[in-house]
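Listed next as C-alpha cells is one chain, alone, in the form predicted alone.
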Amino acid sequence: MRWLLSFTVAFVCTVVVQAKSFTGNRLLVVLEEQAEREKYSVFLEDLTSRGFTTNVESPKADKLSLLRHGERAYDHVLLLPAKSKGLGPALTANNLLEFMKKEGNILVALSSEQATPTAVQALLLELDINIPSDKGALVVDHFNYDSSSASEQHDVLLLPFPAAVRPDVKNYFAGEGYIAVPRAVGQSLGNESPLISPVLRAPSTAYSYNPKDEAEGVEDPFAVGEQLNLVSAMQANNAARFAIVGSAEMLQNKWFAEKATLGEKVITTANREFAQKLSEWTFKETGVLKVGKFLHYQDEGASKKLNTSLAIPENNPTIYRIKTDVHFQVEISEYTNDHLAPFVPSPSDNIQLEFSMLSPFQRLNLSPIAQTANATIFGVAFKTPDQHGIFNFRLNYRRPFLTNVDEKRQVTVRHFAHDEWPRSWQISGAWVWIGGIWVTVLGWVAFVAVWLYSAPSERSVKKTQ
C-alpha cells in the first residue's frame, strides 16, 4: 500500500511539474558567474514555475554539451552575458547553429559593459543580425528616457509595449504599461532574410554611439531611428526560435517593478511582463500551431455543401476527374501555455489552399466552417481544373512569430472516361447536327426510292433501211 502512495505522489508531482512548452521542459542557463544569478533570481523562479527544469552552467564546464549521441541534450538555452569574449568549446557558433538545426531554441542577452563573445557575433552574422563592432556602444534617446536614474547620460529609455509588426500578424507581446531598457546595445536587421523580425523598436529619436568616442559616434552612428531594434527574434524553417535582447538589465530583478520617471510622470517598469511574453514566445509556449486531420473528397450529392461532421475519416482518395465538384477540409490548433486551441486568424488574414501542379491552378482562401474543443475546422468547395496530371493540395502558411504549416497530398487528376461523355441527344446545342443528319438519311431514302418506283417513258423507234 505504501508503494502505491508513492507511485500516486510521484505521478501527481510529475504532471504539476509538466513544461508548458510544446518541445520540452529542459533549459539551460548559461552563467559565467554564479555571483550573478542573484540578478536574474525572479526571472529564473519564474521559468521554473511554468514547468522548466533549469541547469544553471557556466560556458567553460568540462561536462556541458548541447548534444548528445546526436540529439539535444536540451530544449531550450539562456545565453547571459560573460565576461570573457570566448564561450569554450561547447558553445561555439557551429555547435549552436547545429543545436537549433535539432529544433532547439535559444534566448540572448547582450550587455553594452561587457564584450559580446565571439561566437555569439558569429552566430548573429549567419542569422544577418548586425551589432556595432565596438564594445561600450549603446542606444540613448533624450526624449523617451528616465529622468531619474538617466537624467545626464539618457541610456535607460521607457518604451510601451510593441505594437504588431503587420495588421494580419498577432501580437504576441502586447501588454500596458512601460518598458525599460537600460544600456541597450542596437541591432540592425538584414533585408535578405525573410525568418528574421523585430520585436521591440527603438523610437525615431534614438541613436547608437559609444560613450567613450563620442563626437564620432554621433556624427557616424551604428544606426538610428527605428533602423534600430532593442529586441529582434528569428524562426527558422525548422521552427526552432532565437531571440535576441539588446539589454541584459531588462531580465534583472531590479527592473521587473521599478519606479521610473518618463517626463513628470512616474511608472512602474512592466519588464516582468514582457520578459514573460517574450520568453513564452522563444521557448515555444505560444505561437505554435498545430495540423490536424487533412481531408478532401468529392461531392456526389446534390446539396453541394460542405459536410461539417466531426466524424469524417481522413481517408483521402487518390485519383479525381476532371471537372469535379472537391471539398477540403483543415484542422488547426494553436498551442497556448499547456493546451491546444482553436486557432484564429486575425480578420485581416487568409489561410489559403493552394491547388497546384508546378504552379497553383487555383488559390482559395478558407473559410472557418466548425470548431471543436481544441481546433477551427477550416475548409472550400471549387471544382477540378480542366486539365490532367498530378496535383497536390498543398497548405502553405508562414506568418511571424507563428510556426510554419506547409502541409501537401498528392491526387492524380485524369480525363473524361469513354462512358462519361454526354450522350450526343443530351446536348441541346447538337440537336441541329442531329436533326441535318436525319434529314439527310432521309431524304437520300426518298430519293432512291422515288428512283426505282419511277419507269422510265417509252419511246417510238424508226427502223431504218
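Positions refer to the first chain, counted from 1. No experiment lies behind these values; they were computed from the predicted model shown. What changes on going to the form predicted together with the partner chain:
Rigid-body motion between these two forms puts a hinge in the chain; from the set 264, 420, 237, 70, that hinge position is held by 420.
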The other form holds:
Amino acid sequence: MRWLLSFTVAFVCTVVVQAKSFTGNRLLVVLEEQAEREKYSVFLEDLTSRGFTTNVESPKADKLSLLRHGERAYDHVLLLPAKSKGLGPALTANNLLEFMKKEGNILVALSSEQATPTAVQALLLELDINIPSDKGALVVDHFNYDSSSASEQHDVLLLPFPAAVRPDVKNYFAGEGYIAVPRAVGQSLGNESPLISPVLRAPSTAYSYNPKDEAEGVEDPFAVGEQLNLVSAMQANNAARFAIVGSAEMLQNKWFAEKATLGEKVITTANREFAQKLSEWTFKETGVLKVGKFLHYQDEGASKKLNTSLAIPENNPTIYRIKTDVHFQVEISEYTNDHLAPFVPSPSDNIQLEFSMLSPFQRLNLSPIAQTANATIFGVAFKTPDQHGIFNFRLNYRRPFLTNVDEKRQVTVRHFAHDEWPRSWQISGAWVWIGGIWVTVLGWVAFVAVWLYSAPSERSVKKTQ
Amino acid sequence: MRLLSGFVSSLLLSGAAIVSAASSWSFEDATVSVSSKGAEAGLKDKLSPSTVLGKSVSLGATDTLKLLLTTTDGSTAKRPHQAFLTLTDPTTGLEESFVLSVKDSGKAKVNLSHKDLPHQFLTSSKPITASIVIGSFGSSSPYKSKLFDLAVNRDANVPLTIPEAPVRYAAEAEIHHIFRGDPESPPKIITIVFAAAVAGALPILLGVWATLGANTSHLTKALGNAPVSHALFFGSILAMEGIFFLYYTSWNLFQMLPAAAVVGAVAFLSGSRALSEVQERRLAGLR
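What would you give as the form predicted together with the partner chain, now that the form predicted alone is on the page?
Shown next: the complete complex, the earlier chain at its head.
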C-alpha cells in the first residue's frame, strides 16, 4: 500500500514538473489557413519548448470542441485572426465564455486587415472591452512610428515595454527594448469592471482612425491617447485569463527581431520577449498565487515554532475569548514558469487580513516574517475585538494580474467566563461594599453572642420595675 | 561684395525655409478667447507655437473657450490628419483630447465649455495644461507643445454630480478595532475614606450596645446549663460564615451546599436546645 502511495506521489510530481503552466499544457491554436502557420512558427515553437502541446486546428474543423463531456478539452486557446467573419459553431461567444467558466485561458489576436469575427466581437462586448466597429480601423501615431517600414503611413508603432499599471501592482510585462505594434486594432476598456486592465497602452499622441472614411483628417476618433489600448487583459473571478492583442502581426516571425527606426535611432524590436511575457501570463505560467498553511493561535507569551511542515496539518483553535492576543500567519507562494517561489508583493502593496463578523472588525496589513524554500510566510499579531460572536479569519487578496486568493477560517469568539473576571478585592471601587459585608458579618456574630449571653443590666432592670 | 553676401545669406535663409517647410508642422494666427454667455468676446490672447502663454486662461461655468488657428506645414497653410487640443491634469496625468475641426485651408477651431470637460478637470485644484498636437502622414515632423494653462473656475454653489469611483482591486485602509474603555474605579482616596467610615460603624455599634448595657456575662451560665448545645450552636453560626467566606474565595456551589446543609442541620438541632436554655433563663427572670 505504501509503495503504491509513494508511486502515486512520484507520478504526480513528474506531471507537475512536465507542465510549465499551472493549470495544464493542452493548447489549442485556432488558425483558419494552415499556410499562415509559418508566419507564427517562432511563437508557436517557443510555446512548445515551454512545455505546451500545441494543437493547430481550423475553426471549421468537424471535431473541434472546447469542452468534452462538460469538462474543458484544452487548457488554453490561442485565437489567431481568420479571413471569414464567422468562427463556426464550435467557437461561438457563448462557447468561449463556457470555456472560461471552466478556467480555460484565451489569448485573442486581432488584425486590422481582417474583420473581427462576430464571436470575438460578442465576447468582447460581454467583457466590456470595446473595439472600433468598422473593419480596417487602426492605430497611428505621428510621433512614435517606425520610419523604415511605415515612413508614410505611421501605423507601425514602436513602444517601450509597459510600466506597471499602478505603483502597487506587480508588472509582469517589463522588459528592455522596443515593441513594434504594426496596424493595431485599438481597444478602449470599460471603467466599471475591476477585472479588466490595460497591458500595453498607446502613447498619448496616438489615435485610432479608419483609413477608408477618414483619409483626409480625423474627425471623430474611436479613442485617443492613453485611453487607447493595444494589448489588454481580463482576469475573471475564477481566475480564468483572457488577453487581447490588437495586432496579430506583433506575434509573427517577421517582427520578432526586426530592425526598425525610431526617429534617428536604429533599434531591434523585442516582440519575441513581449510575446513570451504576454503568453506566460495568459497561460498561467506567471502570477499564480497559492496559499499554503493558514494558521492562527493564541499568543501565550512563549515563542512558538512555526508549523510549516506539510506533514503536520493545520491545527487551529476553534474558539477564542474576546480581547485575546492572537497570532496569524499564512504561507503564500507564487508560481513562476515552472516552480513555486516565495511570493513578494509590490513594495507599495499590502496583503491584508480581515477579522470579520459580517463586516471586518480588524483589517490589518500582513508583514513577511519568514521565508521557506517556496513560500513567504506573512503574519500579524492582534487582539480579538471586545465583541463575541462567530468570526472569520479572512484573507481576500485580489490584485490585477494575480490570481485571486480568498481563504477564510471560522472561529467562535466567546465572552469572558465567570471565573475570568478580576476578583472583587482587585477592584478598588468595591472596597466600600466589601467592608460593608464584613461589618455586617461581624455585627451579626456579635449580635447573636449578645442576644444569647447578655445578662440584664442595672438600668434595664430599673426600667421594667 | 556686400550685395553678394546679402544675396547669399538670403539664399541660405530661403533654403532653410524650404527645408523646414518640408520637415515640420506648426501653426500660425492662433488666438484663444473666452466669451461669457450673452456677453461679447472678452479676453483674447495670441498664441505662439514656441512659447507658453504667460498667464493662465480662466474658464468660468458659463464661458466658452474658443481656439482659432491655422495649421501650417512649413510655411504653407495645410490640413493635417491630426489636430488635437490635449488637456492634461498635471497631478494625475489624466489626458483628454479634443479634435480641432480643420478646413482644407488649414483654418482650425475648437470650442470648449464646462460640459465638454470630464469631471476630474472641473474639480482639479491646479490649472490644467493645454497643448496642441499637430501631425500627419509623410515625413514632416509632428508638432506638440504646451501652449497655456487652463484654470477651470467652477461655481461652488452649483452641485456637481461626480460618479462614484469604480471598484479597483487594491489594498484598503486598515481597520483597527476600537475597544470599549475598561471599567474605571473612583480615586482610591475616596474609596478608602468611605471604606474607613463603613468599618468605623462597627466599633460605634458595639460601643452603643455597650453603653446600653449589652454584655456576655451569662456565657458561663449558659455553658454550664447546656454546654454542648451552646458550643455547637454558636460554633455552627461561625462555621456558616466560614463556609460563605470559602465560597467567596475558592469553593464552587457544589462544594458549598453539602457543607452548608451539614452545618445548617447542626445549627437547627443544637439551636433548639440552646434556645430552650435561653427561654429557661428568661422565664427565671434573668433576661
